[in-house]
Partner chain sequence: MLDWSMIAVGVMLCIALVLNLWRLLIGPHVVDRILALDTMYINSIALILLYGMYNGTQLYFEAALLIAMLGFVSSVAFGKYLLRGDIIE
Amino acid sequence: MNFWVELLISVLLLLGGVFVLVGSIGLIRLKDLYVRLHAPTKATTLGLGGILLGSMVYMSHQHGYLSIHELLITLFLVITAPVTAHILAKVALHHEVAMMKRTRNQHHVDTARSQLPPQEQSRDKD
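Three-dimensional structure of the chain by itself (the form predicted alone):
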């Protein structure tokens, strides 16, 4: 294998590994659920993207044609991670999971909790 291909794969794997490590440490160290959601959704997704890109370069070099399986997995992760984090935050918000005392604009949380889904709002008007 060419030295430059090996170097590119190594750099992508190391960067991916560092981002996954930072995301994992953030998941453990951050204080509450709302802040903790940032670590796996941002750093870990970026880290997995780097690892999968390294795998794509390796497999493409081995087989001689472009392998897009890893690219599709990366695309799936980039699409689903923010949606999952949003759903988790919304559920935690409505279940009144405690947040840090120094969180700013907590009155927005009360406003968001008092909002009803569209079906229930129309029933209340009747």
Second form
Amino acid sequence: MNFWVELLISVLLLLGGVFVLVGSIGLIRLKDLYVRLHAPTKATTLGLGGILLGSMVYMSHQHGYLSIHELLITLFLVITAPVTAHILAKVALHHEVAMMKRTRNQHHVDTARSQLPPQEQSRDKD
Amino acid sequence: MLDWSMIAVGVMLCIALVLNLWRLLIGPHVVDRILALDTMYINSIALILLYGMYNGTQLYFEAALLIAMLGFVSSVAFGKYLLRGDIIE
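Counterpart to the form predicted alone, namely the form predicted in complex with the partner chain:
Okay, now the whole complex, with that chain kicking things off.
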């Protein structure tokens, strides 16, 4: 295999692997569920995207035609990852999972749970 | 070089899976466990794709796509059950 193609595939694969690993380390190390939701979404989009791009280049180079399967998985994951994160955040909000003390604007949580506008704005309107 | 980078990425993915399993075991709340399970689905898709690349076959893409769809549906079902007490109302 050509050296530069091999280098390109290796760089893409390593980038993806590093992002997946960083996402999992973030899942362990971050303090709070709402903060922890942030880490695996990076692993989904960037990490798996890098690995799938590397796989696409490899398969296209090996079989001699453009391989499209991987784009399907990337498209599916990019569509579904925000939906999952949103539903998990909503569940955490409704189950009143404790948040970090340093979280700002914690008094808005109750109004967000009952789906009302923030209290300051309604007071300004009055 | 490609073989070595594939092995290195495989080791990284396995470490990531072990870290996710740890969060799945210790997670203080149920939502933490669901999040860890979702991340485990994603990482196992990456591992399956890497295995397919290592063997030079395209046989595993359908399996990866199936796991992606099942992971999304199961995470949404868990979330919906916790949110509403029922999955299909």
